[in-house]
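Given as structure tokens, the chain that follows is alone and in the form predicted alone.
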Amino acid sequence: MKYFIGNWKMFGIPKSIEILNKINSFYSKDKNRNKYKVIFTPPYTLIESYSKYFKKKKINIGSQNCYQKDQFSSNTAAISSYMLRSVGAKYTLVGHSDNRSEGDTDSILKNKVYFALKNNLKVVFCVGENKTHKKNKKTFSVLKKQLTKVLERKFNKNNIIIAYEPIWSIGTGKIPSSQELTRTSSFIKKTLKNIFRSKSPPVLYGGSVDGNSVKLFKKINEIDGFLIGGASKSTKKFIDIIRNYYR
């Protein structure tokens, strides 16, 4: 099963619905919808209505983010994956580098992702490098610690997909060469094995996904789908990734 997450960060009103009503549209007539699955997720102030309104649709609604405690406290303007469940949620994005930046450390982390798991929501958890990482060759030491610090065993794959987005490359239209990227996310499938003990969750990528580029995507086996951010916006854009994949 691949994945298309459209990721809308910042973006979105009541009406913005119409462009994923066009994707939906899409999605359930398209000949390889049995081979994917659509995710979006738009800010909090939609989850509650998308969730409702796409319930008995194809595509799922998530979240961009979660609190790293359960259920309710005291922390102004903090919504938990408790609450987010609540309204329909059933994904949720945990480590984005946006919010890394922010300041989420690896222990804020390992708590979003446990408390996401425990209430249901399955979990896109997002790593990469950024240029300095990647001018000095630490990619892979960034990586495996991103990956180490925050998954345990004893959490439930079943609910973890992993999206591998390299920081230098969102939103800059640079992109890995297919051979990075296939060592890379071979590099990150063997790491989550050896945390697992048995085999890799799904790993996507995200960073200046188009229409284009997806077509340099779609030979790397080792991909199982995309985090898509700015192209996700538009009902055109995101269904020209899912047709150049297939095409």
Given for the second form:
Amino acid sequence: MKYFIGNWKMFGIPKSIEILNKINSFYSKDKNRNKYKVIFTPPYTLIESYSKYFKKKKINIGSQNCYQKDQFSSNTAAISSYMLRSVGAKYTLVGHSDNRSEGDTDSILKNKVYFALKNNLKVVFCVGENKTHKKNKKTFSVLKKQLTKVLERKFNKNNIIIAYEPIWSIGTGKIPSSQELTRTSSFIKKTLKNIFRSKSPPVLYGGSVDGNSVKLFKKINEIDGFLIGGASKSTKKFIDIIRNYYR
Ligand code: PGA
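Since the one above is the form predicted alone, can you give the form predicted in complex with 2-phosphoglycolic acid (PGA) too?
Complete assembly follows, chain above in first position.
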């Protein structure tokens, strides 16, 4: 199974559902539709209404983040996985670099993953090195730490997806070479196999994915799909990614 996940970040109001509605029409009729899943993570404000709308349709709705505690707490503005699940979210991103840079540590992320799984959300756990790590050839050690400090063998790996997003590639138009990405995704899968002592969960790539760059990535067998930021806000750009992937 392949995954195309659209991460809207701080984008969207109720009427933006039109964008998803058109993607859903394409998805429902696409001859390749059984080979992949389409998931969108709109902002918190839209999760309930969009989940209701797409309940019996093809697109799945998830959250961009979740709080590191179970159910209810006294943390102002916090939203737990329990609350997200109760309004229809099926997935949540955890550890996006935007949130790591705002203070999410490995131990916070471990709690986020734990409580998300406990509340029946599937977790899309994001990892990735920054420009300096890459320059200093620290990519593998950074990724290994991000994975091993958070994921545990006892977590249900069937409900976990990994998104590899090099920070230097997010929103910049810069992408890794296919050789680089093949090596890095193999390393991630090897690390995950060691953690779970069984087959690796799916590993997605994210960072400047569009209809063009996807042509390069589709040859890489280790990559099980994409986490798409900028291009997920446009019906045409998002559909182009899927079309070009299967062309
Ligand atoms: P981008 O963002 O596709 O705009 O580079 C990816 C992400 O941050 O998930």
